[in-house]
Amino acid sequence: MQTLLVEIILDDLTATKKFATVFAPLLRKGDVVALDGALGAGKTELCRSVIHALDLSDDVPSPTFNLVQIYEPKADDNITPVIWHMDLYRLESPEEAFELGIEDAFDQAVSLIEWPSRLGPYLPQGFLTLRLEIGHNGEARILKILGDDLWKNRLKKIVEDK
């Protein structure tokens, strides 16, 4: 069951890539990170600046489109996990996830998915949730981390200097 383990202001931009410097390299090979928030609210500005944190792309389009983009180490340096961006936005129907491979990316990669409710059951367990809401002056981000007894050990530093 997820709790709500901190939330976090987000001032802007700056303050988003701040936070995927510290978050990115907690991440592990089969984490899903559902990013959950409304139509610009910054879903994919974060996990863009995740991507980045990792040095894995200097090109991090949005995957609304494509639904899926793959993000490699440059190196094979064993510790980088392999990247999944997916906005399943335009899923008409939960198993058409399992048409990208989906499955694939909950083993072998850190899957970090934006409008996750379009998977409905097939979520995994364990899953962290990075709830991103406009604040009120249109600029800021409120971010509410939601997760179970095992992310928030992980997650303990960023709790802790919340």
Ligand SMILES: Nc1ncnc2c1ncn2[C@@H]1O[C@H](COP(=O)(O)OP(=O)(O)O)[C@@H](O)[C@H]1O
Contents of the next structure:
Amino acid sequence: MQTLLVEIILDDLTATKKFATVFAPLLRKGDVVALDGALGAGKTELCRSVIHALDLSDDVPSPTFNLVQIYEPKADDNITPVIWHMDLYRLESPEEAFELGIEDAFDQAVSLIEWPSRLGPYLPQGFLTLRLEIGHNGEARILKILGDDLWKNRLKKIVEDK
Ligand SMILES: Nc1ncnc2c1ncn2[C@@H]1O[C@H](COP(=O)(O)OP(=O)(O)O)[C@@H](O)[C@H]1O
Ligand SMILES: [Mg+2]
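Cool, the form predicted alone is there; where's the form predicted together with the ligand?
Then the entire complex follows, led off by the chain already shown.
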């Protein structure tokens, strides 16, 4: 069961990047991260920051049209995972996700999924939610992290350092 683990104010993109440098190294093969939030909430920027933090690619376009962008580690160090960055907004049906090979991602990579609700029942158990909201002044973003007890343990450093 998911509970709210921590709430972090991301004042600007620098804060998003800083969060990603702490969060990204904790990710392991098989992790599924659901990015919730309205259009413009900062989901893509957060994914981009994670991919930059792992030094997977300089160029991180939004996967709005191709739905998936895959990032392989530059060197196979057995630690840095492959990242599948997905934006499922344009998915016509949950079943269409299988045509993208999403099961391989769940199994072999880290899945960063924008618009995860498009997957309906196929979002795997044990996923982590990063929920982004736009602050009242329209500038800052509020990041809420929700997960189960396993995630609570893994994100201890982030929860306690907050
Ligand atoms: N932490 C943040 N603070 C301020 N602005 C942000 C932050 N994160 C993202 N933005 C801005 O919000 C806009 C939308 O971001 P984006 O990541 O494309 O949103 P989404 O993918 O949720 O639609 C961009 O102009 C981006 O610069
Ligand atoms: Mg986006």
